Amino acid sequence: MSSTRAWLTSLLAPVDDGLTRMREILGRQIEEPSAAVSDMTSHVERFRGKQLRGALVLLCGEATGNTTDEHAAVAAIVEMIHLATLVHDDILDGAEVRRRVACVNQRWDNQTAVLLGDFLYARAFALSTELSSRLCSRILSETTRRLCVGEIEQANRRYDFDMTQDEAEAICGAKTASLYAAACELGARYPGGNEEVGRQMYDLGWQLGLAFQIADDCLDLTGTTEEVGKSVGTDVEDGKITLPVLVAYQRASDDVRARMRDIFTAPDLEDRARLLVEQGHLGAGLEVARLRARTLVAQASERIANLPESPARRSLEGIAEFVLERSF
């Protein structure tokens, strides 16, 4: 185990029991008599990865003194929704590798992958209807709507170098930060607790999630498949203008801007992300994006500091640092 992965494992230690129960619930929920579906769900279980969103449900519950017997099920629902988004994102990105194994769309095909993502969403919301409170269903149905709107907006703004940083962050937030925010809010509020505490934890999750996505956008440009554990360079291949690219473009000369547009749009180019790094002068864009992520994490850390001292609070502090330092 790498030192970074070992670090994350230690950060999640205060909710080990809850994570074990979460994984057991998730495994039962995606069991299916169909041999074809079972083969696919066994495959996507290998995408399990960090499970940060589910862990945040549990950690925020512990840190705010709000843990219930149903928190593990809420965490499992959040993770099933996340799994569904991964399967669908890989189709949208044309990705080949996820968690160092073939993406569903590569091992099977796009049509089958769409249906598997839908299956996971269905199982998530079916479980949410069995809980004692409707709060989980209400929050996560709205969150899923925002996820979809974010992806649609991003698809609609391909090759759009004229968008503002606020517009880029709004897209980034909807498609990633919204699920982090929902996880933290549910941890602090479920089954119907203090709304003000829930709002504070929602904001914490939004800041962590947005920082996570910005860091991910930087890794997509500078990382390797071996380091990150998934396909990289897919944003450029798909025409997505992420924050580091947008800032670099805004600060570039007319000649560099023209080169950047050509790298995004010229037919039959190979390894567009590498060409962009080599010719697009992305240094300034990457620096600004990383500074923005650090600012968001600092804001999140201020919210964490307001929580009572506990192992869960210390873990949240460590996760905020992990979001910036991770390489996968």
Contents of the next structure:
Amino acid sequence: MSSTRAWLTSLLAPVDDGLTRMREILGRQIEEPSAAVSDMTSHVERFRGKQLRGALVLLCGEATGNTTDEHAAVAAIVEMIHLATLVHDDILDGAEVRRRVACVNQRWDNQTAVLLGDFLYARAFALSTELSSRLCSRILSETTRRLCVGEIEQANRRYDFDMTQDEAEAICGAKTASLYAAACELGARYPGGNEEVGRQMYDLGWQLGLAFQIADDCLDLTGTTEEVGKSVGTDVEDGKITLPVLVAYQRASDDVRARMRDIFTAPDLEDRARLLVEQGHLGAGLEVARLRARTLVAQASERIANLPESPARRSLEGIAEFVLERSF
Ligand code: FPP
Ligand code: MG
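I've shown you the form predicted alone. Could you give me the structure of the form predicted in complex with farnesyl diphosphate (FPP)?
What follows is the entire complex, opening with the chain shown before.
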């Protein structure tokens, strides 16, 4: 196990039991008699990854003194929705590797992957109807609406170098921060609870999720598949103008701007992200984006510091740091 992975495992220790229950519930929920489907769901379980969002439901519950018997199920629902979005995202991105194993669209094909994503999404909402409160399905249906809007906006703004930084950040927020925010709010509030605490924890999740996505966008440019465990460079291949690229472009001379646009659009170029990095076009963009992620994490850390001292609070502090330091 790498030292970063071991660090994350130690951070999740206060909610080990809840995570075990969450995994059991998730495993049961996606069982299916069809051999074809169970082959795929076993594959997807192999790429379960960090399960940070599910862990945040549990940690935020613990850190705010709001743990119920249903928190593990809420965490499983959040993770199933996350898995569904990743299966669909990999189709959209034409990705090949996720969490060191072949993406569903690669191991099978796009058609089957669309359907598996739908299956996971349906199973998530089926479980939410069995809970004693509607809060989980209410918050998560609104969250998936935002996720889809974020992805549609992102697709519409491909190759759009005239986007503002706020617009780029709004896309990151909708597609990624919204689910982090929902996970933290549900942890702190489910089954109904204190709305004000829920709002505070929502903001905390939003800041962590936004920082996570910005760090992810930097890794997509500078990381390797071996290191990160998933296909990298896909943002540039797909024409997605992420924050580091946008900032670099905004600060570049006309000549460099033209070269950057060429790297994005010229036909038959190999490894466009590497070209951007190697030709030195990204320097300031990467720095500014990483600084933005650090600022968001600092704001999240201030919120965490307002929680009562507990092992779960210490884990949240560590996770905030992990979001910046991770290489996977
Ligand atoms: C990862 O972005 C993508 C997301 C966090 C959200 C994807 C959401 C959808 C495709 C909508 C799916 C909707 C339903 C209802 C299932 P990324 O490509 O920047 O990150 P990556 O490097 O992990 O692929
Ligand atoms: Mg992707």
